[in-house]
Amino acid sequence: MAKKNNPANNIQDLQFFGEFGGVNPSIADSSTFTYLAGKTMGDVFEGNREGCYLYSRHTNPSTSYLGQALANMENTKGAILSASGMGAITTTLLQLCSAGDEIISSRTIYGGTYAFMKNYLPKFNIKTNFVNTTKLSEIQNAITSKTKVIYCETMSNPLLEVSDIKSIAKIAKEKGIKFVVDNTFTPLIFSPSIMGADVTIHSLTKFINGTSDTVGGVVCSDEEFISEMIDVNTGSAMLLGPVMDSMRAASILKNIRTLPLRIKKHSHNALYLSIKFQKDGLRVVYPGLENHPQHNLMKKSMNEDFGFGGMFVIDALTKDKANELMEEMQERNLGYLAVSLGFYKTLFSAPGLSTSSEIPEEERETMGLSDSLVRISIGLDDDIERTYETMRECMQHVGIL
């Protein structure tokens, strides 16, 4: 019988000691590091000396600890941290692509990623073809001799479409194309590297940190690619300088220990509410519901112990009702009308007017991203039945139930 993948075990099995025996590793509050011999410094600059730190724009002990934890979680050999999720995305794509290259990307992705591909990369003569990555034929038809990267999110923002990572990885490998996956919505739930992805990216700002007090990102991949990214002469992560502070790295490392418990609770709460609201007659988008187009695909490919994720979407019928509903839910202390996700308290936003506003209106309409949709990142509510009853009262108050 094949050994079951449990990324939570990979986190738990890490053991770091502080400088004086602390149960948390010491924080390396230094920008630069000293050497006892001039030759050692030269060797480090040339990449010929392991285990020595050069400069915190490159890496330091605190970022290394967190990087190791995230690499373990994602079953990769290496990881490099960045100061934001966008820092991880942009440096990865700039490392993989040069002038004249092309990217195939999912059409439903985070608005900042879309804007970078659509509006910024053309400055460097890098073109992106946006397709529906839930349809393998669209990916295959978009491949040209210039295609260097296929990019998608395991669960798309904000429509919660689930791509067939294993099948896309097979296509990419056959064509010699790098496959990059953003796993921000589904840490622990999916393991893209095991499914064939070359690079896995997270915005650490969201579920992994979980307390909405830190911005950060990570790129997880093999040692060769991570070494390329931090090369002092040609590495995008080194030369563009998207550095994570050591204090922030230490903070996220503490929070990642509770990630398995949090993800299970987020998923439990999201499934409970989705089932309830669907029975009430609302249009609900959640991969845990049997009517979700990729429900069965996700069941076959996920690490099932962690559920279907903490994100769901409801249709409030009109833009005005969506805004009214969110204002009412905040007034009733159900959560906050705010962007982002993965907080211990519920966050809700209208993505068409916020996190996906960079996507032109006509394209949002084509993909089904209407202004009436409300994206809900459910919190860690202990009494989810009470949350449901209060949310239902809000919906009745604004007239969508």
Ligand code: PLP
Second form
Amino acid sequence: MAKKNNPANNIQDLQFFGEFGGVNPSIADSSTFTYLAGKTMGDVFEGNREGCYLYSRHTNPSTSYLGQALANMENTKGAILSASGMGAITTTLLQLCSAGDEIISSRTIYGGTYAFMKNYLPKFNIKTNFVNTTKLSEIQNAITSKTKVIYCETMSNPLLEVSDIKSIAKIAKEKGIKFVVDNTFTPLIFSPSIMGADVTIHSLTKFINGTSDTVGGVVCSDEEFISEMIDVNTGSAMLLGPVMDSMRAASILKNIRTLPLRIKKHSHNALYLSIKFQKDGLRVVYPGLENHPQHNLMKKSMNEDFGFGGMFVIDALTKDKANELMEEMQERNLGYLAVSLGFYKTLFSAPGLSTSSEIPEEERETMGLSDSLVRISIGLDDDIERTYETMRECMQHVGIL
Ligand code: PLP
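Form predicted on its own already given; the form predicted in complex with pyridoxal-5'-phosphate (PLP) follows:
Now the full complex is given, and it begins with the chain already shown.
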């Protein structure tokens, strides 16, 4: 029997020693590194010497430790950190595409990624075709001789659609197209590289860091692609420079140790509330519910120990009720009316009015992204029954239950 993939073990097994035997690696608080011989520095610049640090926009020991941890988690040979998730996404796409190339992207993606593809990349004559990536035929029909990248999120923001990564990877391989997957919503739950993705991206700002105190991003891929990204002459990460600071890398590395525990708890809480609110008669979107269109696909392809994720969406019937509900939930200390996700306290926002507002209204309508939806990133609440009772009272108060 094939060995079950458990990315949590790959985190557990990380063994880093600090400079003085510390149990956490020392922080390399330097932007530049010394050389004893001028010739060695020349060799490093020419890419002929491994393992030497030169300048922290290129690599830094602290970002390398975190990169190694994330590469282990994603089962890739390499990883490069960036100062934000958008820094990871934009540099990846600019590395893979040149003028005249095309991207096929899921139409339900994070609003910033959508805006970059729709409004920014055309300045470089790079065009994006937005399709429903849960329908393989739409991807196949959009492929042209110019297609360089297929892009999707494992679980899409904010509609929680799940893409069939294995099948899309097969299509991409057959056509020699690179397949890039944003795994921000589902760290540990999905392992896109094992399913055939060429590049896996995360916004570390969310679940992976988990404390909403920093932004950060990572690109996980093979050594060849990561080397290309940090090439001193042609690498987008090196030349555009959205580099992560070593202090932040060190703090995220500590937080990642608790990620498996946190993801299990987020998933447990989200499933609990989704089942309860669905029973109460609300329209709930959550991939752990049997009526979710990709529930069975997800069950087949996920790393089963980590659940269906910490995000769920409820329909508050109208935009005004959505706003009223979020204000009431904040008032009752259930969490914060704030964008972002993966925090230890619950965060809620109405994506149609915030993080997905970059997507034009008529396109939001076709994809079912209405202004009445409330996206909830459930926190690590210990007593989820108590949270349910209070949330239900808020819903009763605003008249949706
Ligand atoms: N990808 C997804 C799925 C996101 O939700 C976000 C931000 O909300 C990003 C990428 C961008 O990440 P960052 O805000 O760290 O730049």
